[in-house]
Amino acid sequence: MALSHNKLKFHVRTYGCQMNVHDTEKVSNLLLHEGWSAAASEEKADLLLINTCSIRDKAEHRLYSDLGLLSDWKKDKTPRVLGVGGCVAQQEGDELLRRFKQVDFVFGTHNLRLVPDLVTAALLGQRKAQIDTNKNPDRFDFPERHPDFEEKTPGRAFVTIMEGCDMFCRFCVVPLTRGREISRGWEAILSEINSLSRKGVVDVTLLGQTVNAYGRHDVKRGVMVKKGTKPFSDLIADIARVEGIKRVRYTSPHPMFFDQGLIDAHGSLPELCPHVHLPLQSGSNHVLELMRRRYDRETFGRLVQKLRESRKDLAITTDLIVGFPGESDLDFEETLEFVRDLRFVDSYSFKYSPRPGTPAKGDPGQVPAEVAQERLERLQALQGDLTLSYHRERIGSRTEVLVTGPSRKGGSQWQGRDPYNRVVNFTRGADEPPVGELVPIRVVEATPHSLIGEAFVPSVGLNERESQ
């Protein structure tokens, strides 16, 4: 039986991290190029999507509770479809179906590229859950985008160019929502760049589980030309000579895949962005330890100091996790400690959160709640002294950056980041700054949580930060 999607409707909503933002992004190409079209609001929607996380039980616990309460939402209008995906959806399956009977299908994290034949069945009054494993290259492939997809940061685009983690860290449900490393085709990652340089990106975010393990496993193999890959540091290289493209960034390495090459690569590419986001997570080597981290501080700090080395104006961010099984009160100190060391410019700071099947789920040692509580609030006061500190450290320095929009702030402040990964709130006189497109900036004031600046119109070409 034909369907026509013409008429019909989809809005998605997004939990997690940017992986499942771009995940969303395919999901509604895929969609458009199907016929659907994005509804502005889920009232008007036929089909509702939501993209799940589950790094935290707080997002799981939000998923189960949205669920409940659009019961109502499917009643209200005929035909309606619900969908739910991402890693929550990977792990549980048929089982939300069965919990849930106003959801129709269930997708995992390999299985994107099935969502218009699920919505299809549905319609039909089908009920699937599919999540399987997908080991082929071909989960990758995705259409270029469609004339109608709306871009939602204009200027910047996120490419996906692996998948998986092998680490298995004792805290971390990845490798059982996303699977095991795989890396994408580098012709094909370089064909997506390519177009998307051509509709106007300037700017690219490489994303992966472990985004600097790319290839690690062919390279070992020898099996590089066969599968289609290379070295992390070369494939840099090659998006960094792409036509239009003016920035490169990656999100997430590990610490333990920075080679010699990657270093290398922040001092020689102007392209690639002063900034990496390194993930320590604890600076106790006792807590990192029975992570399983496979590194210690000494180690991190080593690389740090490398990294730094390589560019001096390298702006390093970081995850961290306090309150893990185990974690003493000495431990945390040492985690304090690290951080004042290495001065992070930001970080993302979690309470532990057990995750089912994982093995740190049932170690003894657990940390009462109000201990992690407090530890956190500690980390994130140090951590808010430190960005203050960097950003006055910006002040009177002069940048570039992309934008983004309107400020959240109001008036007439526009906003954008900068090669830092610094959100940048700016004035800009009589004249619209064009939404996407770089515009050079003086630093003039700072906040806990962003940069202020003025626009200016350079006499000579913009150095980063050419005045410090």
Second form
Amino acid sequence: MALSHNKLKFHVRTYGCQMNVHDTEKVSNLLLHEGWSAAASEEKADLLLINTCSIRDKAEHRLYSDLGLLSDWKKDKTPRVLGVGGCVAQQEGDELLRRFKQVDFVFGTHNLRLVPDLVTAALLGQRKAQIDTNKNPDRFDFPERHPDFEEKTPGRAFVTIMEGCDMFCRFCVVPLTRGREISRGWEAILSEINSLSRKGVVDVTLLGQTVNAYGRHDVKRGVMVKKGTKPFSDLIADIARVEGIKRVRYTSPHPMFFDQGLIDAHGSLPELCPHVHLPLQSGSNHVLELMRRRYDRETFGRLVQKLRESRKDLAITTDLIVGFPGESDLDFEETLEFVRDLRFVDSYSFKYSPRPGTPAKGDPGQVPAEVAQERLERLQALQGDLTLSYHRERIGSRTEVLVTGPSRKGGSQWQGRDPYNRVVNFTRGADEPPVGELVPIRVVEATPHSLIGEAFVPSVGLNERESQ
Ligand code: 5AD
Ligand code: SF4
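Alt. form predicted together with 5'-deoxyadenosine (5AD), vs. the form predicted alone above:
Next comes the full complex, and the chain you just saw is listed first.
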């Protein structure tokens, strides 16, 4: 039923990964096309969506504490609608409606396109949970960006190329909340990127839970042409050729799915950024096997070496879990040693968190919380040293940043991201730096979390300026 939403405003709270951030963009864009407008704040919103994360228990609990506080938000004005989406929604479904009377509807990870209908139903007093799985790649199809769509980072965009995961690592809830691997046809991907480029996007990040597994089931079944997919490295090469696209990234790959084509692409495609986020999880073969990661440290080490041979300045970052059931002191020492050997530029490290429905939840050998905490602190201290020494190696080098805006520190400092995905704070020149565009920078200082640089005046040759 068509209702007029002309005066109604929405807001979305987003937790979790980049896929969730992008799902929020998709739903927001859809609502704009339906006549809604973005609220300046939650207080001004008639519709509030919470896009949830379930990767660790802390993220899930955040939803429950949010919902407690939102009872009052619901009562302050009528009609007000509250919807819950994302991984916790997929996991809990109807249970959320039963436990929380303030929730009007629940939408699963495959049902973003149903949000406008669910809101309309809610405005008519119907409470629904829609968490069916959808195996049709048309679930990736969304309208083009609405003129009122506000990009978080101008010049940069996420593009979904596959979703879901068939790897079933024993700690991970994602295969249960995002479903089976499904790849989107390359024509739809390229058409979206062409349209983004016409709107000024220069930097695209290809998204998928195991992004480099793109199309692998279609190859195995001999149906690549029929399904409209192609080898991942060929897709990257096509994207790099799109006019106006200057940077291509992908996240997150699985170490098992780096074929020679993808390794070579890092050496041959200037648009492919010299950064790979390559989740290791543990440096101990014993723990990797318990986790069912399907590689050992030797295979992982060889992959890192091949990638660095292909592109010698490649920045590799990783994810690590400490305190997985069965991880001994010795296993953890092996992780420390391996992280030191591989010299990751950065890492995200987490204490293992048991997740509903995952096999590791009931494993023997659960590690006491204080032991896991101590391991986490030691790992993060080591990573801090490695990151700072990488930043120091960069002093004096030239790079190019995508300008994101004035630095939060204020003053004449501006901020951007370089191709290695490092944050660079830089002193602006006489002109205001163009947000969403690429500007040349020289790195002059290193801090633990970012680089400090100076903008070049484009009319002054880099060498000329450097010799001053
Ligand atoms: N506990 C802790 N960390 C986890 N991750 C995934 N599942 C869990 C869990 N149950 C981490 C992994 C993954 C990242 C996105 O989150 O390191 O790569
Ligand atoms: Fe989770 Fe493993 Fe799939 Fe990554 S590869 S989403 S860690 S199951």
